[in-house]
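Consider the single chain below, provided in C-alpha cells and representing the form predicted alone.
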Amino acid sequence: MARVRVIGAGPAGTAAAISALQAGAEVDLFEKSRFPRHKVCGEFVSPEATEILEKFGVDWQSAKPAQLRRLMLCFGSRESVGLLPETAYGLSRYVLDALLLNRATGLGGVLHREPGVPCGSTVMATGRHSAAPKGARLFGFKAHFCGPSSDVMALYFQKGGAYVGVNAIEGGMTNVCGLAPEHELAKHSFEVDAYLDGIAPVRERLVGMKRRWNWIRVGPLVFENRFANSAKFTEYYAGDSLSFVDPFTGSGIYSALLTGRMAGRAAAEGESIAEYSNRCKWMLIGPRAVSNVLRVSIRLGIANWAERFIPHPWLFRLTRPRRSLSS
C-alpha cells in the first residue's frame, strides 16, 4: 500500500490527504500551526468547489453557508450589478478547514500537530513563501461583522491594485476582506477602520454593522507561481505553494481543493512529479493570464471603462482554472 506524506492542513493539504485516502494509500498530514484557525481569505465557495467536497463527501450543507447570487463590481462611485452564472456559497475559513481535517482524518488519516519534512511521496501544501520590496508591497486584511446582509459578492476596486471584498457567510455573518498598498495604508497608519472609512461606496455598504473581532493582517503578498520550476520539483505541490493569483478572481478555495485533490492522487498512484505538474499548468495557465490583465487594468484605472463591455458571467468564467477529465 502506497504511502503519502501531507505538509500542511490547509485546504489544499487536506484535500491532497482526502484524495490519496480514498485512492487507498495512507496519509500521514503534517500542520505546525493550531487548526481551525481565522485566515485572510475571501472565504467565497464556487460551484465547482462544492462539486469537490461533494466528492470527498463533505457535509458543508451542514454548516448552512450563505448563498450567493449575484456579483457587483464598483469602480470609484460606479456600481454594476449581475446574476452569477450558478449560486455560490460564502463559508468561512474556519468551519472550511474544520470539516476538511475532521473528513481527512475520518478516513484514517494521522495527523501529526508539528512541521513535516518532505520524505517519499510528499505533497507540498504549505502556502505562500514570498517577500517584496518595502515600500511597495501589498498587505491583506480580514475581520467578519455581523449586521444585515445579502445575496451579493461585492467587490470595491482602488486604483493602485487595491479592493475590497464583501460576502456574507454562515451563521448570518459577513465577511470583509481586501488588499492594499503598503503606502496607502501607512496614510491611516495600518488602521484598516480608517483606510475603509476613506473608501465611500465601503464605507456605505458598513453602516449598521458591527465588527466582531479584530483585523487579521497578512503580508506582504505577492502574485506568483512555480511553474517556471516544475522541472526541479522533487515534490506534489499544490494550492498557493503551486500558484498563488490574485485573490479577487474568487477561484483560490476551488483552485487549492482541486490542486490538492489532483496531488494526492497523483502522489498515492505513483504519477511522475513532471506530469502531475504539466496538468496543473495546462488548467492554471489561463486563469493567472487573465488575473494579471484585470489587475494592471485595475491598477491603471481603465478596468472601469472595460467592465461595461464584459458581461458578469463570461469574467466569472474565465477566472476559472479549466477542468480536465483526468482531474
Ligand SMILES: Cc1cc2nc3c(=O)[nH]c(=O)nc-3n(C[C@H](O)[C@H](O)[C@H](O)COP(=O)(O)OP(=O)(O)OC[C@H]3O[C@@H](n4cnc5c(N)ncnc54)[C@H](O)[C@@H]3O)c2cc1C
The other form holds:
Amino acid sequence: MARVRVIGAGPAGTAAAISALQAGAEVDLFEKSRFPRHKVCGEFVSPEATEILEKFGVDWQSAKPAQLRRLMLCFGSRESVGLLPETAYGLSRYVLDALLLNRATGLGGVLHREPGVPCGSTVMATGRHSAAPKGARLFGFKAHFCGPSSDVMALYFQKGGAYVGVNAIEGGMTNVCGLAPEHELAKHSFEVDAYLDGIAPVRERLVGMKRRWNWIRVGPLVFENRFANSAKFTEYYAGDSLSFVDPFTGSGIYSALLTGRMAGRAAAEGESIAEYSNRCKWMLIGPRAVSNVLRVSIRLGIANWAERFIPHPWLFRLTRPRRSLSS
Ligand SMILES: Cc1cc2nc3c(=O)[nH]c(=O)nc-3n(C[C@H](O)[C@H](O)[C@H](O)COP(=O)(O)OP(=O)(O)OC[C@H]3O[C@@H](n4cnc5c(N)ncnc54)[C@H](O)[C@@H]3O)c2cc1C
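Taking the form predicted alone as the starting point, write out the structure of the form predicted together with the named molecule.
Entire complex below, previous chain first.
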C-alpha cells in the first residue's frame, strides 16, 4: 500500500489527503497551526469547488453557507451588478477547513499537529510564501460583521491594486476582507476601520453593520508562480504553494482543492512529479494570465473602462481553471 505524507492541512492539503485515502493510500497529515482557526480570506466558495466537496463526501451543506447569486463590481463611484453564472457560496474558513480536516481524519488519515518535513512521497500544501520588498508590499485584512446581508458578492476596487470584498457567509454574518498596499494603510496608521472609512461606497455598504471581532491581518502577499522551477520539484506541490493568484478572483479555494486532489491521487498512484506538475501548469496557465491582466488594469485605473466590454460571466469563467482539465 502506498504511503503519502501531506504537509499543511488547508484546503489543498486536506484535499490531497482525502484523494490519496480514496485511492487506497495510507496518509500522514502534518499541520503546524491550531485548528479550527480564522484565516484572512474572502470566504467566497466558487461553485465548482462544491462539486469537489461532494466527491469527497464532505457535508458542506450542513454548515448552511450563504447563497451568492449576484456579483457587483465597483470602480470608484461606478457600480455594475450582474448575475453570477452559477450560485456561489459564502462559508467561513473556520468551518470549511474543519469540515475538510474531519473528513480526512474520518477516512483514516493520521493527523500530526507539528511542522512537517518532506520525506518519501510528499505533497507540499504549505500555502503561499511571503517574501516581498519593503514599500511594494500588499497586506490582507478580514473581519466578520453582523447586520443586513444580501446575495451580492461585492468587490470594491481602488487604484493601486487595492480591493475590498463584502459578502454574506453562514449564520447571517458578513465577511469583509480586502488587501491594500502598505503606503495606503500607513496613511491611516494601519487602522483598517479608518482606511475603509475613506472609501465612500464601502463606508455606505457598512452602515448598520457591527464588527464582531478585531481585524485579523496577513502579509506581505506575493503573487507567485513556481512553474518556472517545476522541473526541479522533488515533491508534489499543490494549492497556494504551487501558484498564488490574485484573491479578487475568488478562485483560490477551488484551485487548492483541485490541485490538492490531483496531487493526492498522483502521489498515491506513483505518477511522476514532473508529469503531475506539467498537468497543473497547463490547467492554471490561462486563469493566471487573465488574472494578471486584470490586476495590471486595476492598478492602472483602466479596469473601470475595460469592464464595460466584458460580460461578468466571461470574467468569472476566464479567471478559474476549467473543470474538464482536472481529471
Ligand atoms: C486577502 C485574501 C482573500 C482571499 N479570498 C478568497 C476568496 O474569497 N475565495 C477563494 O477561493 N480564495 C480566496 N483567497 C485565497 C485562498 O485563501 C487560498 O488560495 C487558499 O487558502 C489556499 O489554500 P492552501 O491549502 O494552498 O493554503 P493555506 O490555506 O494557506 O493552508 C496552508 C496550511 O499549511 C500549514 N503549514 C505551512 N507550513 C507548514 C509546515 N511546515 N508544517 C505543517 N503545516 C504547515 C499552515 O499552517 C496552513 O494551515 C484569498 C486570499 C487572500 C490573501
